[in-house]
Amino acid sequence: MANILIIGAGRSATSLIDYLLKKSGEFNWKITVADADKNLAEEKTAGHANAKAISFNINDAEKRREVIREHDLIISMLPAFMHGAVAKDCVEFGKHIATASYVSEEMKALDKEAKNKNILLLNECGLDPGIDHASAMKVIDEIKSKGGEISAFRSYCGGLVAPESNDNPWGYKFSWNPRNVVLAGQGTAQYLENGELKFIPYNRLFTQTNEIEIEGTGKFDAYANRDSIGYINEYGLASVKTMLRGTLRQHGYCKAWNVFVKLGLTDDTLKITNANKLTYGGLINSFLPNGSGSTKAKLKTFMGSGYDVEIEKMLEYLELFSDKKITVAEGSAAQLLQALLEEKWKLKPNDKDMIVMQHQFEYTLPGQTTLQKLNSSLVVIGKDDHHTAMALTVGLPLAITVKNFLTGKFKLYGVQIPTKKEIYLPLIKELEEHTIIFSEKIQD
């Protein structure tokens, strides 16, 4: 028997919890779902005989350590910055931990002790990162098995709204943490292009984009993720000349989002007091230089060539030139923008979201001079605003990999991500049973 603790019962945990509850009888698991909102935890456990819901405050160190000590494996669905304290407790008490988040420096620092204690620190096992690693490594290892040499690897992923639910000019609705969307890309992106190291600072990120087309789905904007370089070694691509990982948005999104970046509306540092005395039109005007004419006219002058009719329509949809009142009493510019977007980009009850991912490989095979190009693509459509494609593709790979570890399909300890065959092969096989299937196509 294993006692599993799931910390966090938010929207991304839905499929994870459902899967583990379904498997709990077969493998004799007892599952505790812990959340600051006990009602939410109870909703997710739905009275299941092998589960219980508890109220949980991550900042109550004594209670946190007590609960962790009672379990064998902890799945943290908390925001990434909160994993550190949980992971330290897990290593101290000899408990395994699994997350869908990027490997942090705090997690790396626990690697040696975890290996000495035979403790698994599983990370990056969601969608992106997660499914992207597993699916990319499958193709990379297949090419290598033929003696091939990969010269270029590009990988893109986006959580979007399905075409049938796309009723706004941005082509976007929230299916995951809105704050992460508003603050996306801050910092400097770095990648490798034709053997040269490239950097894109945040102020250029949404103008220096690529256009990606996925057959049967359409065109998308792609902007670079913060760090692509670090995965060269993880993927075993020492001789690669191009290495780029990026995020997808509907075509046209990035040029409009750049207006917010240039204005400073994604800044999360300055606190604006008495914000609820402002309108959104007034907020935009306050970020513009002095000038004559309407706020719309001043913005057009300010943005210059970075402004057009389509962008204007997108901003008007958000009522950014109107007398719409701000409801947040105090907050950063990013928080005020987020409050508006949460209202405008909310999934309706019958709306469906969409996950789109594509890997692009360029390689040569032994005895051949012709460059081979292969695209591996994934499209997943959600069922509704509760059973989303995002929740499925974030939670399911984590749940499957936890099951595979607890049932002895792999025995790896310390910090691990799904780039090893022991982890990714059974994961991909089972994901396909849940219709999460990549389509591979050789390009002309």
Contents of the next structure:
2 protein chains.
Amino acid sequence: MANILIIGAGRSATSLIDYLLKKSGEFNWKITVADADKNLAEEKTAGHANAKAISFNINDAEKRREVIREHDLIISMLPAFMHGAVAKDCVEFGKHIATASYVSEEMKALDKEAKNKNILLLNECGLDPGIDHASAMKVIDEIKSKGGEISAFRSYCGGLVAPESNDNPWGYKFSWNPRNVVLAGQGTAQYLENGELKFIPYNRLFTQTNEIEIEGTGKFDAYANRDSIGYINEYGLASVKTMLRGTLRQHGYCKAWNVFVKLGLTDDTLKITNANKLTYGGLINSFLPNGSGSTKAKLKTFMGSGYDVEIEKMLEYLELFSDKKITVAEGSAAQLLQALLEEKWKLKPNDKDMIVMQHQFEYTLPGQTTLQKLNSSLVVIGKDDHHTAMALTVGLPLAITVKNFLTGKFKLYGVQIPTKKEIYLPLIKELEEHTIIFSEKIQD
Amino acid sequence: MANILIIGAGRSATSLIDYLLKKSGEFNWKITVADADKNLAEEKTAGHANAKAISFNINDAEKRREVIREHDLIISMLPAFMHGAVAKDCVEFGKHIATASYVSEEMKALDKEAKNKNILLLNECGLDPGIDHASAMKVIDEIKSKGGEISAFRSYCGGLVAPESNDNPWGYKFSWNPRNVVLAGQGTAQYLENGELKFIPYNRLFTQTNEIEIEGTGKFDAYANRDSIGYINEYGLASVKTMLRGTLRQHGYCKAWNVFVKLGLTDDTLKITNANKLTYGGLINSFLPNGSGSTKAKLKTFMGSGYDVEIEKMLEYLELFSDKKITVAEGSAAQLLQALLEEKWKLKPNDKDMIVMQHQFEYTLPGQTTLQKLNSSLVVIGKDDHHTAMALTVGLPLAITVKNFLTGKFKLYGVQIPTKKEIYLPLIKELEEHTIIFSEKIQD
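So that was the form predicted alone. Now I'd like the form predicted in complex with a further copy of the same chain, please.
Whole complex next, starting from this chain.
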């Protein structure tokens, strides 16, 4: 018997809520779904006997604390920066919390108190981070159990559009928060390569990419994620020489996105006033250095040798050289770009999205000198624009792991991510029942 | 009779405090100098009969409010982000406030209440911003009084090292907050050029520079300041076609600084742990893409056609290709770079710094068709590493303007910057008595 509170009932919470409602009879759970939009919460609970839908303002601390106090475990599907406040309340009142987001400094600071109180602070339990940790650790522990030593680990994941719904030259549509896609990678990425610490600043992130080919699925560009170094310890890979986590886009996307980075169109700091007096063509022109000829010609000169017809087509598809009016009254360049992309990269009702993940391991087995190479890959195709592969793979690991915790399958407290056997083994097993199945292949 | 509180007694407050102490007898002022470091506050008041030195924690709101309540006018020499809290207290208690910093959103939000209460919120009253506004407005108003129409305004300022103390290839030493110098320009700059809105993102800021020559002083590079557009209204230049404010560095500095930007060495977001296990040569190498040869050779290839021997010499001067150990245990790349620069670019005891400012006006007079060009320039040389031109030109305008306000020379309330005649005219006149004198020259 447990009272579960789910905060946030957006698209990415669909499979999570469905799963928990289905199991609620068996385990005697009462489930509250809360959202700022009460209709959305009601839509998701759909009159289920064990569920109720509520609505409250998450920033109203008193109300939030009152609601949290009535439950045993809180699942926060809020934007990542809002987890901290919820987690603080949870630890104070002795409630467990689960999220799909990266462990924040605020979360880390609650670890000790949570452990003392036997409170679980489950994080990074969605797709990426989430399924990536679980599936990587399964292979790592298997190699280790044979006495193998892992020298290189590379892991890539992308939320993309399925080939059958891919009808734009970018090979991309939004199945996830558009703002995060536009701002992706700002800052500096760090990873380990052949024993050397490597940094890539944002201004070069989309030029220093790897090309990945996944059999039967296609070619992809991979750019480095923010911090790969921190996972060397988390994964127990102390002697690894190469450690890289990256994000996948369709092959060709990164060189075109680099135009935006070089122009400055992904800047989110300067507010452009009266933006709705500008056109997208005018905006591009304002970001270009002085030169002669059309905006298109100036851009070609500006970008230099890497620029090609393919990139130009991708920009034309977005009407970036046109008199198309900007409709945002005031916003950063990133916000103006986002508004355009949300129009151009929208999933249509029957469009299917696609999740692609691949781990690449290099290791040696005891008594052998040849380097072994193993790839572990996952491809998940969504059903339509609402039942997306993204929503499934983000929500399900969280739901399954919460179920496993509440039913005593593991007893771990404080900050946890799905890297421990007692968490990842039953998780991976159950994901397979939902056709989220990795295929492993020895490489020649 | 007035009680004046000066918060912050660092180097940049020296001339401000000296000036106000000198005038304190004549105007019956009691002056309190507050600093987190009581010794510093005592050093600056030096037992003056009208002064006292105090020390308190600015983040202790109760104590801060208690101190503010005992005074009539507060001069905040704190870092800019801290003015907001002080200003809020000031407006609540009916106290005036004066700063040398840019008008913040927090300050703007207090404007209406301050006007209602006849409270002055004086800002941008140092060097740049400050003297630049006052001296530009003097010329602008003079041209306007002749019926002239200004079509272009460019204004440049730099805090540099004097030629006689310039003994490093960068032509630069710190006379100001090193952190601000290292992080300068992050975000996107906007200005107006020939009627077109122009943006320059940080990744290209140090490549799209102007070359400026100031007679008898030398050649300089100018890079664009964050926001030049906002000053079109402030300066009353509605019909201007070119509006640019920029920062000066010695000619050659910007192309070398661009190496840091392109490498990613000015990133302040990623914390590098165990940095003290690295060398500066190793750090550069970690930021370089893979390649062959020495770090120096790889950097040359990486930078491409703009790279030359002069830049290499500047980097060598900083020991950036060497095994010099990093001493900072943990910090962003920007912090590691700053630590090195603070060592290399330190003013020696007898070093003199130099302030250079130049406004360039283009205008037409009524009934004439030829474009008039006028430059108004200022050069100030410091005395030594403590009595810097920087401290003089930042502190004096603030001190003089506070004096002019307290003695009734102007009666303006709410947010003010020194663009109005009643503020800038007496200010410029008195600055001239302190040998801060602009020379105007018609250009051919």
